[in-house]
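Only one chain is included here, represented as structure tokens and corresponding to the form predicted alone.
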Amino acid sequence: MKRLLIVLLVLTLALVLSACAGGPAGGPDSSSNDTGDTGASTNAGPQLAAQLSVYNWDDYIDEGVLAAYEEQYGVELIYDTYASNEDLLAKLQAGATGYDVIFPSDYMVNQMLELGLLAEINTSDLSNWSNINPAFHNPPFDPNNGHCIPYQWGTTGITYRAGDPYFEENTPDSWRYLFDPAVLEQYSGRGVNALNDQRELMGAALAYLGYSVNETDRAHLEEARDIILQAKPYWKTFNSEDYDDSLLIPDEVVLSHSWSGDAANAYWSTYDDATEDGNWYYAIPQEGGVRWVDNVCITASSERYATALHFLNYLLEPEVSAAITNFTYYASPNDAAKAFIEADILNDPGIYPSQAVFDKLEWLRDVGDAIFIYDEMWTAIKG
């Protein structure tokens, strides 16, 4: 019901905005790098293409946001989804050239830049860029935001079933609840899920061992591989695509390696007004781990550059950014959106952690040639 209300609110917003002059301004005019931008015209500046292809993570945007853009600007959005950064990269490296807008995570932006897969942008062409918190300006993986804008950010930790007998006495505040066989024996029969994500799972194991999540030393990476292989027999599933909806909410597992927004979705989807509580809690392990930011970028192969840039600027509208966060339960880098984000989300330390917790976490960074060692470890883990 909560998500349905958000969709209705966004659709209403589209009707209000379409009655007004303007809209998301900025972007190049129709003569620059946009040979496919020959579709609908708007009073927002560029001639917009009839279609725009958007490739995003599964369940990572309120569909009302997409519908509102189509309604207001007359652009049909061709929307497709992927399950991991590696899936996205593999698709583009295989020669897929039809995608215009993509949503890679921090470290993947760096890899894609090295491969020449991303178009340049100039944030001065985005009238809504000033809404972004300066903490997300000039990230190390994309200097001066020259190719991408921040979309959503969050943390990675452990989601566990409230009311489970074991967790009533033992709060899973350490990665040992995911990796220690002696601990896993206590509840693994009731189901444990690990994220099917190379860097996230290896990063969690590395943090548990006391190493950086961006470790490049082969010996340390082999330690992490072995920790994972020892725990793997106790895991029921490898799922990073829809585990909140398919595993957490229907009680198919009692513990999961999780992203913060998916944990919040499971909590609010099982919230009971009578008890004023949900079925799922989230903990950031004391050893530290990953904080991350997903980004919106335009592919180097896009023939609809102006329309893609127009869409990026639309996503920076305060009400639009807030609708996305209210749907995904991930934190927004958009300061102007906070006025429209639900109070329960803004006040949730699992979504907006304290500075002390934030400082214990690391951004995932490009590991250079060590990525081939990660690939080797991942092949052994998934074999």
Ligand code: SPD
Contents of the next structure:
Amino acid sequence: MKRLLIVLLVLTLALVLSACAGGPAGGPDSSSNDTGDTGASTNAGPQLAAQLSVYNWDDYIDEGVLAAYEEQYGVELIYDTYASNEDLLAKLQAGATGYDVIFPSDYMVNQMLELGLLAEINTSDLSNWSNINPAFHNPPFDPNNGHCIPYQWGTTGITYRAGDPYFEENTPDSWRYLFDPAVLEQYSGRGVNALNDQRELMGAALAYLGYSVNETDRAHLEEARDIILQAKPYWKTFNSEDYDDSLLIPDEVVLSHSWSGDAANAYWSTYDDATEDGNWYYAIPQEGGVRWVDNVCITASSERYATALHFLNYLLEPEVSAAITNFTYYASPNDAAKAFIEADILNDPGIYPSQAVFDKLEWLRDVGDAIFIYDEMWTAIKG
Ligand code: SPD
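One more: the block was the form predicted alone; return the form predicted in complex with the ligand.
Starting with the chain above, the whole complex follows.
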């Protein structure tokens, strides 16, 4: 209830500030046509389309943020979700049109760029761009942020149930807790989940074996496949879409391969003021693993480019960006948002890791043609 109140207050403030602001994020003209925007600007800002189609990861935005945009600007958001980068890519490659705004991760931006699936942007057209921490400017996967803006970032590790007797004695700070059958024997009967995500799961197995998460050598990728295949019988679920919900169901799982925000959400959702603790802890494996940044991009096929750009600029507003992080528990690349992000989140090292932890992780990169070997391994894993 307290969180809802904070979100509403913050969004109200955002709307008031937006209404006062000029530039690209200025007022709408809902008299524009239904199917596309005109791209024309008035003194009040661009002419906005009546609708905008937004395609995002599951459970990855505060719905209040969407409702506030619709109310303020008179644009109806057609909102849909996907479970993985590969699902998003498959959908676009199958010729799906009509999606305007999408949220691919780092390496997938690179892949989509090469396939011509993303529209160009110029960050000087975004009045809120300066809110973004310079560390997120000009990423290797998208030079000069020529196509996308950063949305949220995080790490991938292991979430485990704090009260479980096995984990009271053993901290699962190694990928062997996800992959070693002898170790899995100890607790897998109480439920283990692995992320149903090709690059993430292969990356975890590669890190466990001492290889880069961006390995391209076939023999090493086959080793990773075999590690996964021998562990798979011990996993109760293979889920990256709504596994975060299962963390909150009693006796559903005791350990999950997971993304940092979902781990933090499980911790803070079960936080007890009396014990000053939550039921779920998060560990980054000592072998290393993945850090990632998800991005907001406009599809090359969008017919509502000006409206999409306007929406991107809205997402960069400090209060909006903070409301998203306060909902998802993922770290924000928006420096100006920090004033509105809850202190518990800013101070949680599971969400904002130390430099030492950050440095032992790798970004996932586009692996070029080796992606076909990954696809082959994935088919065997899913078979
Ligand atoms: N619930 C949505 C979580 C999205 C996390 N994206 C992580 C991508 C890492 N490769």
